[in-house]
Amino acid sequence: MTSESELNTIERDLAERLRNQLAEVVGSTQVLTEQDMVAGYVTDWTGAWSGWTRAVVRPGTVVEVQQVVSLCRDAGVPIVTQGGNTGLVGGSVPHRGEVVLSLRRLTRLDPVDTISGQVTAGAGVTIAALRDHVRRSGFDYGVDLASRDSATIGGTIATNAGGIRVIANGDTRRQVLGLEVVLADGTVISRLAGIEKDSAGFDLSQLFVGSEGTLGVITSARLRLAPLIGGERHVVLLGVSHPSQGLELRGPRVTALEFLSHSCLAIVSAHLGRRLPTTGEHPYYVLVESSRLPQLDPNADAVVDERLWEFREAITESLSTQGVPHKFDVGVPLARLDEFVGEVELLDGDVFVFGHLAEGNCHVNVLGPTDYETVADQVLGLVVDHGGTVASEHGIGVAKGRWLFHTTSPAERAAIRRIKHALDPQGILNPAVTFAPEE
């Protein structure tokens, strides 16, 4: 019978052999194992989710990704795919020794196809880099978010990120025309032609959007671009008594429609050393960007200034100065938005709510002594009660796996598991994410 010490020795030998094989594929400098070098890869952006890894591997080509996946599959070692690591639900970090497959070196960025208004980009390209690249050709990318300098194309596709331009351009899924993906068995499928309408069977690319790295490794994407909007942009901050009042501002010229609670505006103002931008204090505020100044009630407390975006984008930074908040990215039907926000603000602790108004996407942040699971039960319980979704932008990850049972039927979960097993029968791709065991 093999002793525990002998098993540990066998495990160490296998791990060392795998690391040597990985180094042969990507180069020894692209396989990280020292604790100080892997620290930024094993803890997520919130600091709440972390684990350990056998190694961080940084391939530079799709062929290297293919070989790394094949080696890990043959060794029976699971993989966590990682982009900018800006997620909030622990879905992009290792938990039980998985190899971290960092795709930040996949920075392919093809010339813009100006005839079709499309571009092909590698999974490691950041949103900011893509935006700067396509703007030089008179286009824009339809997805924008505060973490644009770190968030990558691959990561935002894997979580179907939304951001501040959803009202004008739709979420990430709307931008994806095709993908290049490495499957769990090392097979590469590539659909990067950018055909606008293709009815020849299943749209395999869309299967991987929002899959959180559980079905395959996204290495490149063919993306639809938006026209670069010229002319003056009007940015208005409006004080309101309920978030839904801002929905009246929706229209074809509106490119962003955000809301934030007074607690958010107050903490940002204090952090930036500024006065509140509005004349008075209000329970909530709506931030709208439009090519035409919206028609407002003459008595409305509103400010027009393009610099107002700073108050919205500094919320996360301002909150971090007060501690590590419990973060929840959720969505509720617009008809229930006011009711949900009002109830969530009554929870214990300091509650800060902001989000993308047009789609009912709420970012709930709670500072206080209460543990994560207790707060999660309260916040996500309210989401379920109001007929919402527990994951609107950042996915399920490990944080919300058990809540998937409250928002999906047994038949849906069974179908999802069959797809997972068909594409990843050994379960090596991000095994801790989404597919929690049945209760």
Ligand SMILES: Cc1cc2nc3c(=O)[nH]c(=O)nc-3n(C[C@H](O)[C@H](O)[C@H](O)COP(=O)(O)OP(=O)(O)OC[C@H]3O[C@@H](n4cnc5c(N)ncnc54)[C@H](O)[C@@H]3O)c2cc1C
Given for the second form:
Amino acid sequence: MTSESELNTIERDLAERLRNQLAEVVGSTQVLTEQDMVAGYVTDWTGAWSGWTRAVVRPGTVVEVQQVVSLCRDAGVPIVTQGGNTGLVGGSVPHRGEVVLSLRRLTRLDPVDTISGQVTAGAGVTIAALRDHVRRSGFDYGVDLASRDSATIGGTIATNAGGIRVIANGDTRRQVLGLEVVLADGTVISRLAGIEKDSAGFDLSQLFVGSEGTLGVITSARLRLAPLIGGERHVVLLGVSHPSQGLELRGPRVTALEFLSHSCLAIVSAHLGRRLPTTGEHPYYVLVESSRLPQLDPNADAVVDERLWEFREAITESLSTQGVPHKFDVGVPLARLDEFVGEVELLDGDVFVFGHLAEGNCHVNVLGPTDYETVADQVLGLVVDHGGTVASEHGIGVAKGRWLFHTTSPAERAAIRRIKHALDPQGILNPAVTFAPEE
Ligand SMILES: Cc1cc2nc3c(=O)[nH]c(=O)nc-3n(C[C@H](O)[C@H](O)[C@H](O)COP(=O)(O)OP(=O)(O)OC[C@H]3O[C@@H](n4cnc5c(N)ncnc54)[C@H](O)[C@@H]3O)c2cc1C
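Could I see the form predicted in complex with the ligand next, after the form predicted on its own?
Next comes the full complex, and the chain you just saw is listed first.
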């Protein structure tokens, strides 16, 4: 890996001058350069992706973001925008000295617009903070995920995050009514009026959803809210022989539908120091949350308990205690799900599969083999063979770019390159992330 020590003297002087200019904009305490201060910003949540940075900059206003972006552009220094740094594909950390633009201080939270059921939130607001805020007004936010205490509005929009409520509310894209974005040239576009139906040309805001910091810096969002569902919540864990058996539980009262392999349940039980919750062992388990107790076969091995969520939510954390797994977040057509999961579990290493069942989303984690590329070729190769997507909800980051070569056409990749060039001609925004690999 390149390190700052390899910068030549001219570049070091330029970096020093840039740091001073950045400090004039945001204040010297908001420009971090010391090793121990930047450590949490240069390595990702998994520990698998790490790099170095010329500086971490923490602007507190949109105007400061504009000035920081302009200074970096003028200096020709690339930027990695960062929210909660919970991304799992290496897109949130610097790789070759990029300035880290941390937006955690953009915590604007407007009062809920109860007439339209909408709210405007700053990019640095966490999902948990947004949820608490809107619940006080009788609403809910439609996206929820286990990283809620750190993942931000900006980051979840930039990755089009999914999570456990997609079955009821759709993905993040569905919640976004408009955005405020700082472009690579330092100008701002703002669509925060919250117009529910707008056919006046392109929906420019939607272009930035899922763009992973490569097209602009999202500073605020106008979000659609979901109704707050009160009353009873039944959480059931059911042992099954194939994940698709759980699809029979779909229905209007279902607010979450997840599946996990036996290997996942076993590792979480060991980590939490608890017994398996079901009576027997099964190849897979389905976790359903519903406002009405689902009708189950009287012979089903099922447990009902709201605390069962812990077994689902602690999977990622339990796996990370065993090492750094190779992580793949993929999706396959529902008709191919059982076949895909069965085949992926036969691959080399310890394979753990879980995901959001109703969308055919599978989180495949592999412990054991050391070489990422070999494991990626096997897992993503199976995904392509089954007509799936190599990024179901975490995005492309630096982990999966070359695989888009297999799932996009040359014409699509050429169009993507033209859009990127039009909005970021100098290529300063998250340059390590590409959606259009070269042939
Ligand atoms: C325990 C755990 C559980 C998870 N569960 C889920 C899940 O169920 N579903 C799911 O989809 N993901 C999940 N994730 C992944 C992660 O939480 C999401 O990808 C989340 O959307 C990242 O948000 P963040 O604020 O941490 O973004 P970061 O990790 O900081 O950044 C992610 C990407 O977005 C870009 N970005 C960040 N902020 C901005 C901005 N303001 N403007 C432009 N670009 C920006 C970054 O450059 C980077 O490319 C999980 C992660 C963990 C650790």
